[in-house]
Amino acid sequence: MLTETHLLQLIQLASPALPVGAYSYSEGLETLVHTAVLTNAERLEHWLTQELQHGAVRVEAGVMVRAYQAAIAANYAELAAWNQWLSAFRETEELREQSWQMGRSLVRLLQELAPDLNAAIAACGEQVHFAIAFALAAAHWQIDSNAMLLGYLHSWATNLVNAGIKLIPLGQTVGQKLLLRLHPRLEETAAVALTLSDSQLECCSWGLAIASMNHETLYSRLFRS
């Protein structure tokens, strides 16, 4: 169970106030709204649900478990390998750059908040993915892996719901209702991520990949992905 201290540390990691620039990314939602694929809260909920059940974020959660375990064991070679694996896994330049940029921002913050992580950070190389940096912080602060995943997934969902609120647009109350309905899906994804074998780290995210690639050529953009 989470202690009060662990809970507060997790809330800080998952907070929209964390200075990593998450608010500037839509992960393809801007393209989907522009092309009228996402026109209301129900369609946005369906998209996010499919991503949680079958998409890249599910695989990312599975990799986080491995990075978390490697960090606890101080197995820096394995930690670096999974960080490199995530780089190869990213399907588009925008998604990879998003993960790297947010990771760099979190790493800079952790170097101030948790200097003991410097060796683990250095082992990952110049580009550390956000999911890996998040797992490093959770391991350092002894936040249990399930809570780590729930915090990470909730932060991911919150950011994309907020993007939908701006783009579709939706009201704030509608957005909060949507986020609340996603809670069971977040719990399911976290539970599955803890049980995935290496051979099960696969996804069906061609829709996200196409939306992301097309985002690069949109005439007008509010978001960076």
The other form holds:
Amino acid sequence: MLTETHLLQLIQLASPALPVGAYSYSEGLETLVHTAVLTNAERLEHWLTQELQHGAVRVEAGVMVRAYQAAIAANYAELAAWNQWLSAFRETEELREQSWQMGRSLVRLLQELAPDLNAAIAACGEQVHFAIAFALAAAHWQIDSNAMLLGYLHSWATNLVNAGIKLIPLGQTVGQKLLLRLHPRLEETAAVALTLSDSQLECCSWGLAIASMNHETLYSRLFRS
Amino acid sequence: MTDCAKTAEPSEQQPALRTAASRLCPVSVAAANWQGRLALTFCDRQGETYLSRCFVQAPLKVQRPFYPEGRGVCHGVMLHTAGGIVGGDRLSTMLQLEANAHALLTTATAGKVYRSNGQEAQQEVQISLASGACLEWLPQETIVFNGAEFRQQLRVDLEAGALWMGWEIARLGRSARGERFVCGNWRSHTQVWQAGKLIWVDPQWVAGGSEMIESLHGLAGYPVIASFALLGHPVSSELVERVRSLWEALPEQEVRSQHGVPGNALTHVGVTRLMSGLLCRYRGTSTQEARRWFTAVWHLLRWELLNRPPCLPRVW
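Show the form predicted together with its partner chain, please, the one above being the form predicted alone.
Now the complete complex, all chains and molecules, led by this one.
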């Protein structure tokens, strides 16, 4: 069980108010709405469910577990290796830039909130992924790894549901219902991520990759990915 | 110059038997497996590339190298002499290019991975390119039969100034005869390292019969998936734009509308920059279409980065 202190720290970390600019990214959803592929809440729910079950975010969650354990063990070489792995894994330039930009913002914040993390952050090198910075914060505050994953995945889902609300568009209540329906999927993905072996860090996200690759060719864009 | 030592045949199995066995469903007889190996080393001598070492173990083989564009680029054709891959096979290819060597490798025919007997077929490819070396890795497409259990691991190590261009084209299920990929697994995990630093990880997995096959997030019902990657050289956004325009310039787009998805380039092809290179993805209905686009991309990059005109392998 999370202590009250841990719960509050996690809520702060996973909040949409965390100043990392998450709201400016759609992770390909803008392309899908533009091409009339994503037209309603059901299709958005299906898309997010697929990403949780087979996609990049599942692999990312698995990498967060590794970074979290490396941080706790103060194994900075391992930590840096997983941070680099994530850079190499990011399928498109926009997704990589997003992950780095949000990571930079969170790192700047953590330097103020948790100066003890400076050595770990420095070990990661120039670019620190948002997911890695999130794992560092969770390790620092001793939030357990399953709770960390639930918080991270919830913030990810909230952000993309909000992007869907603006783009499709959907009503706020429809969005909240969708988010609530995703909760069991978030729990499943967190549980799976804790058990993945290195060779199971694999995914099938051709639709995401192609949508993200084409985002930069859209004539007018509300989002940065 | 070439010393192709052929070693023992590890199995008495014949291609015809193997093909027939694979048609049985499910295959119950555990066939003797191949432990195929191919190890090639290419070296550069004053601007000329030679195959300096060659070790083959059936069913893998390599044809005598040839030089359709002069001694600067050594062209090689790899063969799988057993007709296809079955569960339990272990194939290993190791390629080493010494400093400044330049080779182009392809395969003689499309590869086939048959329905599994329950075991996984594994193919491992390790490529190491010394400083200034270049490898164009252009195998023909692989047809993955329904029920196949296939895992490929490809690792490329680049020293400073080395360049790798490669593609992979896979058809999941013999879709020309209406076969769908309803069971089995296709895995293709790629890692590329540059001067000891990991620069590209691509751990692809498709589970037969899963939602991945039909969902828009996955393959959207398309049986053909293909990737082209260039690594080892930074690419400008202007070049990415030109690579995209090559798709638009193809004579005829064969991708058809499926699942209410408009037959729109934005939903089935894409191009992006990698940390030190470029990646193209295709999901569609035609291996030929993927190959036409990738060939055009390859030719453009050849001009831009290697200052070489196109030269198609003679076996295509």
